[in-house]
Amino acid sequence: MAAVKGEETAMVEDAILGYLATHEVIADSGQFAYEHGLDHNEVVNVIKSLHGFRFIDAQDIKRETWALTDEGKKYADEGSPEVQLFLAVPPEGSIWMDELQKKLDPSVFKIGCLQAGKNKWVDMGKQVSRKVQHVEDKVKNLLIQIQDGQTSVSIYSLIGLIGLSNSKFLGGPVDEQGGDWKELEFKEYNFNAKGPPAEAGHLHPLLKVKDQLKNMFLRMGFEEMPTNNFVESSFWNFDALFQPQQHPARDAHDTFFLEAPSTTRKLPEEYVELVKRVHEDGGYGSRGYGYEWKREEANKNLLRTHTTAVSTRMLYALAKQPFAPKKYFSIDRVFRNEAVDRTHLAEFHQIEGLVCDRGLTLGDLIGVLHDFFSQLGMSNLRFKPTYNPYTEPSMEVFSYHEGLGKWVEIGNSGVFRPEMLRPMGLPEDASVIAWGLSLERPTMILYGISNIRDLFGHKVDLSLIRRNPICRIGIN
């Protein structure tokens, strides 16, 4: 409805409507509010109230305009740093690169330097000399050009004011109690148009596969692992696991080690003096690995390589207590030093599942598996026999992936060794069973996703993360 407007607002009213009384169009709301003496902006306020009551019809206009800058205006009197770079080079001959940094203002120096190298203008070295005799200063002939005022540019439609569509103003009071309101016009509102959508956030496919396999594990009683030490021992991340010092897995190449701090300041003392026996010399049935185990091999910090770390750490602590059976599982972080492929990311989510119990066997493992991995919708499973330096026996897992149309690994398996666990004081007669995989590949099965990096890391679509659907794993 229309209201009582300010002075100024009023004023700008009457202009307009007044001038389109006797004229047809008003080409140009900027020139017309400098002809008039008006504000611009309250001119474009009343232009926009008018429009949306109707009384006028109105289109944009976007002038774009150059304008130097104090750095511009120095090029274009100067030369382009560039230019000036390649002036201070001798014609014939050469210059010492301290010598010709000392002819030049710092910042052109260092952006004649990148220029001028990168039009093939100059040799950079040491020495600098040139390589063409003549070149055009193209950036200060266009820098003049702006300066001259010839690169303004008009685009987009113009404004037109054209007619009234009602003999009313909307300047001036409004007598609202005598009834005035009622021979006003008002603007039609529409009660069927939907607003905007509202922005939100969006979960990434990965936190949507993660939250339905928690909730799995929790439906089949599995206790979650606290997993939030992203930097490891080397003592609990390899030798508490059996895995000897000089395994592959525990060089550079294979994984992140902390320069600072690069090493851990406490370890339970007497366990890690059973580790390093039954690495030496093995037990339990074993006969170790027969070298010299080091302290300060197993202190060094890292990322650590996978979850299974704090699984030893678990497992550690329930045999302290007296013995029960337990089944945890845990869904984070882990980190390797790998090369980057369609498959493989130095950085990735592991899944990690465990049951402990009196008397497990391989065909507990078996029967587990194609539990879970029936419940993620993968019921198609293969098994291989591989090694693990702490499970014997030891299986990798693989399914079926439409979108690469091949089989592909999803994960690992495997019971826990006798010298893992038997240091840590668990019943001779329990054993563990255990499997692994990582979060991106069920993922990427899921999704029909077929290179990992289009799902994880800075090269995803964001777009992606948006229309994908809520994930809907094959429950049974």
Ligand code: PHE
The other form holds:
Amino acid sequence: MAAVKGEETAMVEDAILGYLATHEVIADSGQFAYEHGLDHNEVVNVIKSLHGFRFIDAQDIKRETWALTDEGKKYADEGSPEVQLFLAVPPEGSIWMDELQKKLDPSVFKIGCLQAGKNKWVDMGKQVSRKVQHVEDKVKNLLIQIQDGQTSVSIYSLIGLIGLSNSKFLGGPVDEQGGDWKELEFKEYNFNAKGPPAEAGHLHPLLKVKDQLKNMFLRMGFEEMPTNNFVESSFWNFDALFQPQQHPARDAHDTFFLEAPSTTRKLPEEYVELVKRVHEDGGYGSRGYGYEWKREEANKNLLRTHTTAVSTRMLYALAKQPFAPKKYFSIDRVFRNEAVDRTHLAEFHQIEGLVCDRGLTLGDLIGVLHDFFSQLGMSNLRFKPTYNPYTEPSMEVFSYHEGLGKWVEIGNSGVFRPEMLRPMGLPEDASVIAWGLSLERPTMILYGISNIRDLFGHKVDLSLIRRNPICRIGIN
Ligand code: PHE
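Alternative state: the form predicted in complex with phenylalanine, after the form predicted on its own:
Complete assembly follows, chain above in first position.
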């Protein structure tokens, strides 16, 4: 329907639309072009343009045509090399090979000898004689069929036109310039129709919630800790946290130990000595555990069981500087050798926050937890005393879950012990309040996922990742 249209194009368009006014389909565009004396290329062009405007439906099916090469044409005329050779051999008696060669074209002679020999038509030696009286030139016959377009086509091509989308067009092509369109009925635009879904990457719910939490921490003035080491030594994961070496959490049932490299190469020796002393004999007002601390245990490599290992490294580094208050956070992966069920995986993400300042108390911890969790939409909190080797006092954090109608545990917290902080060299009046929770728990609540394996791991349904909303109300 272009404004400027070649005469040929207009004619072809007339023919196609005119035909479709009374017929449902054009099954084969090639046939159609031939029957109407049209150029097939032009027919295809018009079909493409009509299809582009959605006036017609068209299907494209590949056609394969065979054409004879010059060699093929020659054999179609003169016969195949093997038959030419056969005919050059006298019906009775024989012919000398070199004489036979002179009678034929060199390439015909070569191919002819090969094929006629293979077909057992002739006996070949110095002299050549016929073995059969009569041969049929099948090759020639096939070549002729191809030449005539009889066989040759193995897959038929077809550009079929299946109906028209607007019956007004059945009358023939429309002249837009002439104003014919004014008479036409157009389909109304549906402004409520949804566009096709955009093909794009989609963030996993864990990443989205992680990002929101990260922004929350940053707004509260926390700095992010570098958590890019999944492998940790037992020293930083346990010993530096005043966790005794016989503690059940250090058992291989709860912790993934590394086979290679099985031990760490470097630990800060002076600090190791102070940690050993506080485990064995105490100090800073503590009696210690009174057992023989073993370096081999501390050297063992493992997959970190909590990000508190990173917090410990950070506090150790902080203690090396002139004292300054700090607020740190991290959100990253930890590993525990646990039985996998609908709420537990062997790896999960831990959110951890800590505040280090002089004179912080349990009241400060409770206040910070209220600030933090209320931003997650959980303002109704309760605390329950608990035990961690590295915090005293320690509190489990509970929140009232409206949906479940009960109090659910949402985190763990505490004030780091002097046995942990003092060997690092932090001042006596400095204290550190800290808390940790899993990223999976709030994400599952926010996204209404009840089985953790639907959220993380190889069973995750990718369409869930695509469907879930970009933003959530709840975390702001
Ligand atoms: N490390 C604790 C856990 O793995 C969380 C925690 C962090 C507790 C900081 C107290 C203080 O559950």
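Numbering follows the first chain given and starts at 1. Just so we're on the same page, rigid core means the largest C-alpha set that superposes within 1.5 Å between forms. Here the structure is a predicted model, which is why all the values come from computation and not from measurement.
With the core held fixed between the two forms, Gly359 has its Cα displaced by under 2 Å. Once both forms are fitted on their rigid core, the CA atom of Tyr291 lies less than 2 Å apart between the two forms.
Taking 2 Å as the criterion, Glu78 counts as shifted between the two forms: its C-alpha moves by at least this amount when the rigid core is aligned.
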